[in-house]
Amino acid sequence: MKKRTADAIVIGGGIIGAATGYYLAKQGLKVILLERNFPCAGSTGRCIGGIRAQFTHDLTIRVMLKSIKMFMELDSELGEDIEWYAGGYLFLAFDEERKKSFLQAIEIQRRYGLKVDFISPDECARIVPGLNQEGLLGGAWCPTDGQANPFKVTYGYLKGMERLGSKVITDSEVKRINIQGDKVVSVVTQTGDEFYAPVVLNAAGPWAEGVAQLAGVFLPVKPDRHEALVTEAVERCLEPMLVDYRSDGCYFVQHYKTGHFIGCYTPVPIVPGDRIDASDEFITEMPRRMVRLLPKLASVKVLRQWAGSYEMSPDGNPICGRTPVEGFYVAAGMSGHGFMFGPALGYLMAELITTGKSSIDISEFRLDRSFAKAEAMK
């Protein structure tokens, strides 16, 4: 059994833990990141890589505007081609209620300078040639949204941490969090190794609720299963992420370099629990839904499917900040948007931990909020 000390311990090797660890290290802290399995083994490595600022919560829009700016500059920051591409996001409206909700969201988004418009069905078809316009009333279009590679971004941050003198330790599951008085002092892994630090960040994704319980903190984050698939590579024919919010809708994008389509949908009803089992229903339904929107995909073959967890908060917004235990912080409950939040929330959490405040006030994401302001564009 080993004993080590650090300025900060990060629990979780997904995008949130990696980004926060990097920005803490960049501010001079010695960081030890503990990952129970391997980096990207949780939600990050199972997401489809979309990045957008089209949300309805004011703070989320501001955080995502910062995150997109950071994604645009991450190649030079990390010395890694993270495959950022601004192909845009097109949210489709097939009924008046959805159109109205998009128009209301656009009004909020424009207050923060987001370049977003509600466009006609013909304009949607000009952006997405071959789009099935049957029943389409138009779409919310933002050309500055985009895509990037979750693995390259996360590993880029982890390599950056190590270049700055911090440590990434895999196969290390935290089993105990030691508290003296009301302060966190150390964590103990399954091997009995103990790591001492005055700061511990819970960025454990789908397992964040259980990690919080080790510190006696209640964290309302529950995982539910989402499935995704990737197709064979074909000639480029789709620029934006295409989003269909109908109950039998889906969302998918074509990777701008490789030509693979990657997509998923939110099941109805949801499938609760930390599950990675794939279903026959998804592999039947998802291609049908994609072809309904873009009939020219009918001959494109699916290569594989997989499943992972969204780590859902009660209102669909992140839970970030301090906890009742001094020195014990949380950044979890990303509700399916952790990858896109990663750069900005990592940066802001590092600021909060090292200076006591962040350059964008993220207190609306605090643990003890009412959770009454739900995000409409989940």
The other form holds:
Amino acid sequence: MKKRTADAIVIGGGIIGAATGYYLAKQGLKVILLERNFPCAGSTGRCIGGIRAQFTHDLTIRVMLKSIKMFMELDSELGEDIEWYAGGYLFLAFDEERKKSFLQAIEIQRRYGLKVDFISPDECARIVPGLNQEGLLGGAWCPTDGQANPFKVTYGYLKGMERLGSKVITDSEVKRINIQGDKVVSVVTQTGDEFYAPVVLNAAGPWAEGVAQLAGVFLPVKPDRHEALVTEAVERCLEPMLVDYRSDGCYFVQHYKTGHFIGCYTPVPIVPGDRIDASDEFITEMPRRMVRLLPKLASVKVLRQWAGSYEMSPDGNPICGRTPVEGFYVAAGMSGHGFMFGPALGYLMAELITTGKSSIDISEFRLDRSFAKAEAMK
Amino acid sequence: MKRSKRPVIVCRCEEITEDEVRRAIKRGYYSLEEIKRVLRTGMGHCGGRGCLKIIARLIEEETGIPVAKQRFPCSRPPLKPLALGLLASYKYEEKNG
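Structure of the form predicted together with the partner chain, please, following the form predicted alone?
Full assembly next; the chain just shown is listed first.
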């Protein structure tokens, strides 16, 4: 059983842990990142890679504007092609109520300089040739949203951390968090190895509630199951992420480089728990929804279906910041947006941890908030 | 035995060569799961049936981790690629209802 010391310990090798670990290491901290399985084995490696600033919560929009700026520069930052592409996001409205909520969201988003418009069905079909316009009232269109490769980004951050002298340890599950007085002291993994640091970050995604419990902290984060599929690669014919918010809707995008279509939907009702088996219902329902929106996809073949967890907070916004235990931080509850938040929240968390405050004030995401104001563009 | 100088394709679906796999292992990607994520091996039409065992042997050669000790990615449905239109025409609820 080894004993090791560091300036900070990060629990979780997904995008949030990797990005925060990287920016902490960049600030000169010696970081040890503990991943219980392998990097990207949780939610990050199962997400479809969409990135957007079209949200309704002011802080979320500001964080995403920063994140998108960072995604645009990540290739040179990490020395890795992270496959960022600004193909835009098109949210479709099929009823007046949805149209109204998009118009309200656009008003908020424009305050922060986001280039976003409500466009007519014909304009939607110009952006998405072959789009089925039946019942369509228009769409919220933002051309600066985009996509990137979650594996490349996460591995890029982890390799970057290692270059900066920090360590990534896989197959290491944290089983105990030791606290003295009200301060975090060390964590112990399943092998009995003990890692000492004055700072411990809980970035355990769908399992963050359990990790918080080890420190005696209550964290309201619950996983639910989301399924996805990917098709064979075909000639490029869809630029943006297409989002259909109807209860039997779906969202999908074509990877700009490889030509695969990748997509998912939010089941109604939700499927709670961290089970991530694939269902027969999804593999028939998702194609029906995709072909309904874009009939020309009928001949494209599905290669694979899988599932992953959304780690939901009560209001659909992240939970980031301090906890009642000194030195024990949390960055979890990403509610399906962890990958896109990753660069900005990782950067801001690193600032918060090293200087006590972040350049964008993220205190609205603190653990002891009321959770009353829900995000409408989940 | 002398190796051919021509590139050896180990993953036909994604056209990944032996050299590319060895380079990934040398960069620190020691498992099938990680190599799958960085090179797309096993993510193509065959779902890994053709390449995973070959790559497992390359991992053993490069790192000494025996094939039997390696974790294999799980197989995902459908076993064979099926058209969206065909899947869409299947009435799941009627059949299972």
